[in-house]
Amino acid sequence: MDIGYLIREHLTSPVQAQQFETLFTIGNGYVGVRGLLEEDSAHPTFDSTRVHGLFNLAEGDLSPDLAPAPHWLGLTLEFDGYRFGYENGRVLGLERELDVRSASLTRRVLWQSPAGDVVRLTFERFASTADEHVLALRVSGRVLHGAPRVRVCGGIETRVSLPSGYNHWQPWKTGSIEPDAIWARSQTTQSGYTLAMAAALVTDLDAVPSLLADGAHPQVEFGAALDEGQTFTVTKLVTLFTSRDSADPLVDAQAALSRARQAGYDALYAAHCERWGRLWADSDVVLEGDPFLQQALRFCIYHVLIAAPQHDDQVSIGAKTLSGAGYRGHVFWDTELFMVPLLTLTQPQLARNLLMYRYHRLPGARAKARANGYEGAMFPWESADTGDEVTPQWTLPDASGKRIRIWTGELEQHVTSDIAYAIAQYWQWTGDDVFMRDYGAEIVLDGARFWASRVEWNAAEGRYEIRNVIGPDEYHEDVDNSVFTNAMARWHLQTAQQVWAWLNERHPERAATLGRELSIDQVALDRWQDVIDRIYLPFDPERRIHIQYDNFFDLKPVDVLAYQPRVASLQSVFGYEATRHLRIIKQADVVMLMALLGAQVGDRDVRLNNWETYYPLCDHGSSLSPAVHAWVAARLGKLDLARELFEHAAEIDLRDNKGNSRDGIHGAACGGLWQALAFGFAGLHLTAEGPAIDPHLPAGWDRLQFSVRYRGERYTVTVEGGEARIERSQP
């Protein structure tokens, strides 16, 4: 086993667990499953399991909240009455470790009870790939010393809450299908979704189940008398279904569950496998000569292939992928600009998915264009299942009461140009006509058609503005004229001409419709094109240096560069009122501008003076930073402070050097990092020929390979000794 593909934990800190729930997070693109252990019983919340799309809105809350569904994990071994568990007894010995290569969760625990009975358990799981409605848990056991009696207890536990204590079920209907098979099933409150679980406990043990009687928590046990060298298996198979994929969820989950017997653990799990060999294949990459960034390269891939639906265009991937509470499971920009890059190139059928769930919430976009004043189609800062703006306007209140105002939703109004941006990548990459013709191009249009509507004419000047928003830079809330803002939207309109006449020129009759549907005539065009010609895109002329926004350099300076070490932000530390009027910067903003749009923003001296003014501004407080950084900084050939970079990135999860990652994964880093290896240090581009790249890499780094796709065939980037290419290769 390359050890590449394994996270591994041995002892941990109490404080450091809900990390590790974190880093070893199950999914399949459908659900993801924290890594709970099996046997606490005393976890504040259970909140170990969530689907794709279940978004409620609990009476009293300020905003949707992705409902946590049913915790499958909990199962109870009792070894002569005494419960095993980490309290109980000695641990003489423990390991697990996440295999990202099969995606599946092993844990090793060599366990003394306090009779003196000595077990050895492994406990293995896995989320179904191959079949995503199955989850599936096996005990492996040995007594090594004794011969005491075992007992077995696992079911169904409904009584789950997130961290904020709010209900988003109905009462929970259980029942029994068998003597050793449970079911539940609820709806949510307000949004209507059903869900429903069936699980099966199996043994190879000569036991008797039995039901144990709690509405709220169905369970099924069984007993038996073990021998000093005896082994034992105890199989947990979990099925789940919802409204949104079945017109009677419990029913299917039932059926499902029946053939998930029959099939046994060996089986589902082979076939989960070979579907993650063929995941790996497109997807890997190998960086030999720096083992944590080969793993952390692998771990990051991993997180955003479990949380990509693979069947579903209806719904994306939150902020914090499917394996925690943060962000309530919002989707944002992180999506677009930092994950979707990934899967464009190695599995750009998922890519697809994910862009197809912004063209069916298309409808709540041009309802929020409506509501402010503006035509076409202004997409949501933070979006759930409607497509409507979702984003809180306060927040909850602190322990003194203080709430702080959101502004964010109706200010950070870029998403609308950084979704086009992802569309008209995937559509370089792919040659997916198909989608542009039907989907792709309406999206890209009407969002020209917000920004057209958006602009305001500023007639001392003679220049077209954008005022009034909020840039990646988020310290800094009701700027006007944000550089990337305004580029984002000249490029955006830029792209919608050509869109436009590929439409006209390949697909006229789709062209007509969309004109008439969107009010697409000759003057709309005029428009765009003065909009084109005259909008202001603050620079220095001096300098050569792009200004943030207006009047940025009026701040407060501060050093931000002397704040080290730390992990929290110095909003944190200065305060969020104070730090609004300092010269901090949250997270790349020019240089998010750089990274996107390359020599576009302007020439080498350009982008060298911009990074030499906004690096040492920022305060890297957002996850999506550091990668982005790295990024820029190995185009423009800074390769020391590039790995730096790069493997502060690396780090954000695994090592949590932002002291959050117990509220999910980061999705956004972990797409930036392959986006800063990938376009930043291999230099990955398109030319009119293909693929080509522009190798830069950091001492130390003996050979990097990775695949990608290019309108259907397959193309392979390797880096070694001095010598560089990128091949067509066998799919």
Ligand code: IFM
Contents of the next structure:
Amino acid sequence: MDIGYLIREHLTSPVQAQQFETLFTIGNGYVGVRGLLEEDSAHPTFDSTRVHGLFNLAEGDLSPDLAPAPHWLGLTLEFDGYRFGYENGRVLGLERELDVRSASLTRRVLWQSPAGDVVRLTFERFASTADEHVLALRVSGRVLHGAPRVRVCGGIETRVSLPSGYNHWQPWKTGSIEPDAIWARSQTTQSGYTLAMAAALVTDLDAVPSLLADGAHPQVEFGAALDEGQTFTVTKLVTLFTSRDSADPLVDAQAALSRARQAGYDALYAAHCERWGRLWADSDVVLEGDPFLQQALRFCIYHVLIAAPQHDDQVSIGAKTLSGAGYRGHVFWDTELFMVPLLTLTQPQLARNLLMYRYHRLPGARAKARANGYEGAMFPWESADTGDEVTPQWTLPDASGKRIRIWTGELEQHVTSDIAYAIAQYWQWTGDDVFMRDYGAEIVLDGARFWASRVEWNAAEGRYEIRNVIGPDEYHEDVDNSVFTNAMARWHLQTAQQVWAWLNERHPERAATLGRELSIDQVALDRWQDVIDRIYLPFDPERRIHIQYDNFFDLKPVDVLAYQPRVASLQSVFGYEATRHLRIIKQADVVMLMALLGAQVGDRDVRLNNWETYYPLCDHGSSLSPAVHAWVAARLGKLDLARELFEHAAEIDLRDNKGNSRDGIHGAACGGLWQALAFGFAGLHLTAEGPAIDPHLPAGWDRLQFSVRYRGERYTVTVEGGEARIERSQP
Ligand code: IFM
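Given the form predicted on its own, state the structure of the form predicted in complex with this ligand.
Every chain and every other molecule in the complex is listed next, the one we just looked at coming first.
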């Protein structure tokens, strides 16, 4: 077994348990299941399971949550009346590990009951990637000492809640199918999605199952006498459907359960592993010379893969994937600029699904533009199922009851260009002209219309400006002429010109339709060109640096590097209000622009000057930041620093270095790590002839190998022993 695929649990304090619940999330692009323990009967929320797309607005709330699905992991084991659990009896041995190669979680426990019986228990679980409606867990036991009577009980716990306490479900209806199988069904209170779950408890013990009637928590139980040396297995098979994917979720859940029972755990697991073998064949990275980074890369790729919808183009990946309650499941630019590129280059069909989510949400983006007095499509900063802006306006109250106004929903507008960037990148790498013709072009063109209407003419200066925004650096709100925002708006308009020219040349009928529907005429095209020519990109010609936004250098200087090392952000050190006036950057901003646009931002000297100016000011208060810095540092040849920043990015969840992994995986940091490696260290880029590399690896990285897909063909990048190559490979 290659250690680079295994993530082991190391608990040094009880609070870390929640970090590992997040880390040990299993999933299949439809459902995500946190790593709660099977026997955990006293969990504060039972918030283990999330299904894509089930957003709901709870009564009394103003922003939707991804509603938590019932907790299906529960399994109680009692030996002669003593309940198995770490707090009872003695744990004589314990190990728990996530195997990202097979997307499965395993725990081995040697346990002595208070009566002295000793059992060895192995728990395994997976969320099937071969049939995404199937979830499975199995416990295999062996009695090493004693001959206890075992009692087993497991069911569907519907009394789940979010840390916020909001309820999202109407009262659950529950029932039984057979003596060893049960079901539960309900609807979300406001959005009206139905979810149905069915579960069976199957065993090789000579036991007669019976039902424990509890409306909110239907369970199956059975008991049997065990002999010393005896082995046994208990398998819990669970199926899950929603009204998003089924006309009758309960009927489908029951039918799928019957099929899953017939197949059995081993066959289901084999099919699941076969699919994962194919996923890894395309997405794996080998990095020899640093075992931690090797493990982190696979861990991060795994978490993006288990969150990416396989068969559904109406949902997208939230900032915390399906692994936690953070950010309520909402979708940010994190998806398009951080996670999608990994998928575009290694699993293009999954990237396409995510881009289609934005296509389907164009009506929401158009409504937002209209509501703000603009044209075209203005995508929401936070998006859920409807495509409307769902960013909450206030933070939750702190200990003193104080709440802070959140302005990103109104002011953080660059997301519209970020989506266009992901579309252009997807198109370049895949050559998927059908997608571009039928869907992508419409997003890019209508986004361009937004920017053309959004800019303001400054007659005194003779230039277009974009005032009152938030750039990637969210410590500074309501700023004018964020260079990131302005430069990406300009890039977006230029890209729209290219897409429009291509459409007219290759698909004139589609161009005519879109031209009519989006009012793209010569007047509009002239306006785009004028904005491109005269939009203001703040630049200091003496220092030859970009200026993050107007008056940025009036902020009070702070020696940010003097506050290292630290887990808390400098905003929490100085306070929200004070930080607004300090020259501290939350995350890659000008640096982010350099990562995306490279030499288009300026010549090497300008980019180096930008780096020397902005890197020392950055607090990395956002998990999105370190990987982007690593990427740019690697391109600028600052390899030691690049490696340090890469390690910082790699540690975000595995070592919880932002202190909030309990809320869910930082999906953007995961996707960012891969990009830092591919685009930064390996220097992967496209030329007219196809993909090319320009690698610079830090000392100690002995070998790097990964594959990407370019226009249907696989290319493998290998860097080892001072040699580097990219070659077309099979299949
Ligand atoms: O999208 C990010 C943002 O850039 C920084 N704050 C957190 C958001 C969600 O990850």
